[in-house]
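Form predicted on its own, single chain, as structure tokens, below.
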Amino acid sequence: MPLRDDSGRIIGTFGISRDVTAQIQAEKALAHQALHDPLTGLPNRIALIDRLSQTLLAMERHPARVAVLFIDLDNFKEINDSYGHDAGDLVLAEAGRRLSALARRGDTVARLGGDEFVMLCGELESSGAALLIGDRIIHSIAAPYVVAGRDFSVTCSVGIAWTSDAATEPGNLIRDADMAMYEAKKAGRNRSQLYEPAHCSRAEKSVLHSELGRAIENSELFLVYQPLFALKERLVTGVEALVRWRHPSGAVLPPDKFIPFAEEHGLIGRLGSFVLDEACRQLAAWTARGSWAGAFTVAVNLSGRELLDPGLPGRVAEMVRRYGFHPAQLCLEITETALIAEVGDVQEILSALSAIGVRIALDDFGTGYSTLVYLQRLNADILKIDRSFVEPICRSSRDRAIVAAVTAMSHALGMTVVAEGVETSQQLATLTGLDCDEGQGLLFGAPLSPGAVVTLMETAQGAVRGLAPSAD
């Protein structure tokens, strides 16, 4: 602003500045973290999909062959169970280094989570070249590991999918490699396997489509409930509804085994309606049962396709009216990546949902950092920090700084902050010190049946001390 004397003549300027260095550094760190695995430093699933998409796009101009090698460590759970997660983490980090050392310039090695890795290889001459890379991976992973004076022996199974078709969907190529990896495990592990269409034929997909459709009708789907805790008060504030499928084979399938298929084959609307209705019915039953449920919330996950349905607000309003609970007791969780992809189309739907009075949660925050610029535009009440930031928070000052910055930013926007994947008392103490509001994870116990939720609330008053022992 100009600074003037009594005669109006400009004699200087007046300005206000603000040091945003810490904010910029936190945003840069958040941007890096959003695309990389915190344990190994490798690209994560989001970065892998992006690089695979770019590789396929380049094949439109320069025809080539590209292969995806899906690597899964065999019997890795035994290391965690026998020697602890710290030893398991060291093995995973070393496996990541070995895979990176094998990769050629231009290849990408990514960690998808757990003990699953992917190597993306372009410019291959044939499927035989991909199989040769698979053999090298198996030989490298099998070399002994030495952790804290102990020798470990780990093998791996490798599934390979390759294409010369630039129109191939990246997700389909990864899925095919994953299916080939399971065939390698069936064949005895410690080997590689090329994907063949017979691994998931059209007939098999038709059977799965029919089975999932019948599952909705035959009550094979059911919900379990992950407790949500206020960290400072150490009290249960609500639960997150998680769907499971009790398959006729006797196996209980987690959502990642059938939700993507439901989305791809047009069943997500029916499945999502079941989950929402069942969660609302259960919330009403709890509310009628005890005084503890008056401020109790139930969170329900929405897929990206559900979020684009213009009829969604009407269905939610009908559920609230039919079951008679307060709308603020229902929380709808939407992943950050879905909002990034469709933010322009979903704002009107989010506004309509907020007008009903239900709460909106932004889930898996940090896996798609572009939404930093959208937070003020979205009608979200809750921000859930992704577990990839929580897991290293006690050993990484950078991750603590990121969580602190995100928490302060969210509080400034009037949002409640929830930490996902809390597994140790040290993480709990750190998050509490950073003013994180709520948390959920195995530290507080595994997902519960509806009856177990009632027992928890009525016998332990929802306190942390009433839950399963810490996972430390």
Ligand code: C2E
Second form
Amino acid sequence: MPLRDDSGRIIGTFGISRDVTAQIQAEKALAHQALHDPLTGLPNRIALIDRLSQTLLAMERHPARVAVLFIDLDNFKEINDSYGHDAGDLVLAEAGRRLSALARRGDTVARLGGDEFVMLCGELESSGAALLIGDRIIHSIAAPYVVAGRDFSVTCSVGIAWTSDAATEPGNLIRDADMAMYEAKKAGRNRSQLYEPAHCSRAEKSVLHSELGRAIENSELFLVYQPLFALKERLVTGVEALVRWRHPSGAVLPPDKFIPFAEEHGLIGRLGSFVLDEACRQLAAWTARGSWAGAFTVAVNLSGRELLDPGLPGRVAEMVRRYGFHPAQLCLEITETALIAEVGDVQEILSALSAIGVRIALDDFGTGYSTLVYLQRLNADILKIDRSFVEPICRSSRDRAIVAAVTAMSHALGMTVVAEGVETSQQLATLTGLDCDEGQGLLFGAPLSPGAVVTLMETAQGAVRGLAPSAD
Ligand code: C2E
Ligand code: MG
Ligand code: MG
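Having displayed the form predicted on its own, please output the structure of the form predicted together with this ligand.
What follows is the whole complex; the chain from before opens it.
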């Protein structure tokens, strides 16, 4: 307020001042709290998105490359559960410090919550540079943590996404890095993974989960049957059941689109039960129908996870009883890689299955690391040579030699040898010459509906004899 003398002239001012230090401090604290994580003092998600937006905006004027590294501690929950949240908090705070120490000037390290951190790196020379930073992070996080006199060790998985496009949505870049982190976890943790657009999103994954669960209940899954032929006799000996998914969109999905997913997400048990039951029911129906079906076999693929289920032999025995076919008419196919990955009690389960009288086939042989010794121990009845050996067999003497050796070895162990993926009559002739017993592949027939199998069997012998003899 102006202060005036008697004549009205301004001779001074009058004001009241208030000390607002405390208020400003409180406001600053609130603003800090709104943008920072209280435990580590690092910027939070809101602050991260703001900084990423600014970095991207700056790229409009100065072209550059920016990377988002999404870091998630592996098995962090175990520390919390075993040693309490205080220990967990100390590890998180220390992890935050280590990440900050790695960051260059201008980089941002943020904590998104839980055990998730993000490092934002601007001005990268290349995506390879981002991988190098990822390696340093993995190394630094893995160093021991000493909390209350105890040693802890934690590893982390890092997903990396980068862009040089200033128009990139900040949220999308973080989401892509998150997805790559998820892939790193899947690949075995303690590693970094660069984002590849092919990774399907978590949202898509959860849709797939509920869809596949429903597909099993709603009979959207069905089986097709691919014939197996005895090479010398030129006779159909049986079929392999292969699962398909008739998706409500109308598309028919092949197994590699959903079996790995079912294995990872706990759906393989239900899926496998459906396949086993359906194949056995079909086998019984064929056996009841045609004289040709007496010695006819149906092969069912088992995933490694199913093999770990101690209830499997009981279920198989129940199928044999319920449907009344001869146990040797059922063959269970197990891939070499599944056997190696799922060691444990597999041996016992395999013996229990053999005791029922069903046959065991080692599928995709040659794609894992099976040795002769291993083969002997497994006691399989059938060995299926992977099609990667069959495909080059006419042009590669090395592959011919491998198939010849594997066949001789299998015969010595009393096994039947089946060649997978036979597509040409030249391959057929070579395989016959190498003493291979049976074949499966497009040359003999693609997977068929159950009705088409009947037609094939009732008219087959002529068609099989009609296979053109090879020129060589
Ligand atoms: P697999 O057991 O080795 O089955 C053979 C695969 O090779 C089948 O593919 C078949 O369609 C394909 N194939 C047959 N002949 C030829 C040929 O001449 N050339 C070529 N290029 N391919 C040929 P499919 O049906 O896509 O099955 C792929 C894999 O999925 C199977 O490999 C098996 O490991 C798995 N699978 C299929 N059905 C089931 C199931 O019911 N349960 C489980 N756990 N796995 C299954
Ligand atoms: Mg198979
Ligand atoms: Mg196979």
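Since this is a predicted model, take the numbers as computed values, not measurements. Numbering follows the first chain given and starts at 1. Whichever C-alpha set is largest while still superposing within 1.5 Å between the two forms counts as the rigid core.
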* Asked: Is it true that R111 shifts between the two forms by 2 Å or more at the Cα, once the core is aligned?
  -> yes
* Relative to the superposed rigid core, does the CA atom of L57 travel 2 Å or more between the two forms? -> yes
* Asked: 2 Å or more on the CA of I356 between the two forms, with the rigid core superposed, yes or no?
  -> no
